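Encoded as structure tokens, the following chain is the form predicted alone, with no partner shown.
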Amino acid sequence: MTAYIIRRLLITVPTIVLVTVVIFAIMRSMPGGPAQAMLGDQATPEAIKAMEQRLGLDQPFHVQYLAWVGNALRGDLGRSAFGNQPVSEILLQRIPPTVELAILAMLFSVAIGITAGVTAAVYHNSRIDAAASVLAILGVSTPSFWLGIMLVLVFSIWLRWLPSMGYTNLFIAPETNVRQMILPSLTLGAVMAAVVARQTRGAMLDVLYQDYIRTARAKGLVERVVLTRHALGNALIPVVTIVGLQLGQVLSGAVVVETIFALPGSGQLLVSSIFTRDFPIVQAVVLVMALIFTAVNLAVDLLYGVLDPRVRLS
């Protein structure tokens, strides 16, 4: 297992390097350059040159890249182009709401998706299976922004059960925080739950008709034990893959959901920074999201080795 972990870590290193190069190159390839983009089309050449010197854009590409990576490794992601506030401090304030939203959405999607998928597979070709399949198709087809608006309309405006916007720190007012995060989590997790449910159903159907499942039942094992210990464990590998890949959906969907529910997270920060052309913040947010996605993919690879010994032994 140790050798398997080391191999996966060695593969992740060049991936992270490539991610940083791509992000840095994209930020430097904008028409007119980042300095003109931040100052606007009416900026004078002198003002653009001064901004480039301030941001270090007058240096060769490789010098800029190495300086940026070196500073990032020390926790220095630069300063905001307008507020002159350290970007790392801004991110520390904005990352917690996004992380909380992502965790809650993924927990919701995994719990609902796996439960619905297993139930549909066990009651294959029944009304329960048909209902679960219809709900899964609706979940995949429903845009998150429309679902969020509908949830606000029903639960906030009509029923007045839950707040429609705002964010309170979990450690300051837990009850208020939970009530504020229910609707955003449901909005972000609904599509993921539908995808997980469909994948779980297909994987369980493949496993339930295997010989070792028939043997387990023939031995007189309780059906609950057959499903949870023998069937679900072997069906989880493709499900884990989907859950890991869905993190990209979570990070991209967080931009929309945080805007709808006015959550002060990194997604809303990214949108506002794009509008204000504060590219040091845009660059830092994209980098952090990419690193989180890479780390989750690494965790999924390592989990493969735990679920299936054949993966790590190969």
Second form
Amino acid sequence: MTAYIIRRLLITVPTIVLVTVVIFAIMRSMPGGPAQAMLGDQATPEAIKAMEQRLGLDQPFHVQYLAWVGNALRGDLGRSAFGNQPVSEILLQRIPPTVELAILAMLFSVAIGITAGVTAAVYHNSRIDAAASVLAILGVSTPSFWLGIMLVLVFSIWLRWLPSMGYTNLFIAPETNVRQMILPSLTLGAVMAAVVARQTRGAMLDVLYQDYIRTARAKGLVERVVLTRHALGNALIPVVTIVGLQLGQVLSGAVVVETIFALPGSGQLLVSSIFTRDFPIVQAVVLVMALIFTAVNLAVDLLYGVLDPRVRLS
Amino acid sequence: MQMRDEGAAAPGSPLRGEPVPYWRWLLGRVLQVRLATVALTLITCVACMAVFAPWISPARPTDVDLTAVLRGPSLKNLMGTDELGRDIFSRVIDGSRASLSAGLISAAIGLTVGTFFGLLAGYFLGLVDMLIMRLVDAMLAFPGIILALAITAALGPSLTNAMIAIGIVSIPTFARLARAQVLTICRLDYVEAARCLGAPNRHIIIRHVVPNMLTPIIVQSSLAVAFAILTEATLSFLGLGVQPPTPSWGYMLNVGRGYLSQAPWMSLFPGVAIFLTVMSINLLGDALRDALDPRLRIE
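Now that the form predicted alone has been shown, please provide the structure of the form predicted together with its partner chain.
Once more the chain from above appears, this time first in line as the rest of the complex follows.
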């Protein structure tokens, strides 16, 4: 297992280095350069030059890159182009709502997705299976922003049950926080639940036709034990991968969901910084999201190695 | 490319086994799935809407009528009017152009560039493979929309830039898929035989590798179109895709959000349009996968 972990970590390092190069190259590909993009077309050459000097953009590409990576490794992600506030400080304030949203959405999607997937597989080719499959394809095809808007329409405007926007810290007013987070997590979790349900159904069907399940039934085990102890454990191995990969979906979806529900998270920060052309913030948010995604992928791979010994041996 | 048509002709028919063009064989297989027929019909309707938009729209999508703002659905305005009195039905029809063109062009960028690099990596292996695949890994380390947002942020908001961004995001999936296919195909006897006969690489790639790697790439292309339509709608919803006054489903939803209590139809219909289009393409993708996967056919 140790060799597997080391091998997997060694593969991740060059990926992270390339991730930083890709982000840096994208941000430097702005037409006219980042300084002009931030200041607009009306900016004078002097103002552009001053901004370039302030942000170190007058240095050669590789010097800028190495300085940025070196600072990032020390936790310094630069300063906002407009407020001059440290980007890491801004980001730290914006991460908690996104983390809370991600956790709630993942919990929702796993609970609903696995239950629906297992039920559909157990009642294979029945109406329940058909209904679960239809719901899954509906979920996969529904744009999260539309679903969010429709949930606001029904639960906030028509029924007046839940607030349509805003965020209160969980530790300051837990009840208000829960009420505010229900619709955003439902919006984000529903689409993922559909993906998890499809994957669970497929994996469960694969397992249910294996010889060892037939053996378990033949020796007289109760169906509940066959399903929970023999089938589900093995069927969930590929589901772990999908749930891990869903984090990418969560981070992408958070951008939209936070915008709809006015949650002050990192996704909303990214969108607002794109509009204000505050490129140090855009660069930092994209970097942090890519690093989180890479770390989760790594964790999923390692977990997969623990769950299925064939993976680490191959 | 030709296939033996085993599904179209009745067993025992003298026609059974007669070679038919690949696309006809594929269509025959796909149309055996009832849901795929519905999906294909819907996709054809959306495509016709996009092509014939100027002729079938009841009004011009950008025509403002301040005497008819926020009117509900009626016979005159089937989907109601928006905050500037524009006919939403006409805007939904016209919005299909942006969505479909984004879907097709972005998927085409991902397909051609990704398959090309995947082909190079899988065929030549070694340093070429390592360089290409490490870059692909790095691109896959970004959540899809985040990378598209970063690229759009750099290039500036517009439909063209959104299409480029979505296309770039689609490249790694195609590259990985193509590489995996090439690796499998290159180990097969007929490629070895071609090598032994002294066929040049270009000949082997074009005549033997490419035609045999198409099946999963066709399936992936349909999914890439659905992904591109959704991502374009997301970017436009955030204000980073199609710019007003050109109608786009995503942007219409964004504007409609502000009038949700007075005019819910402004958000309802563009959303339904995105949903039906994406669902149809996903269903078609599923049917294609089922039709082209021999294991599923045997089952």
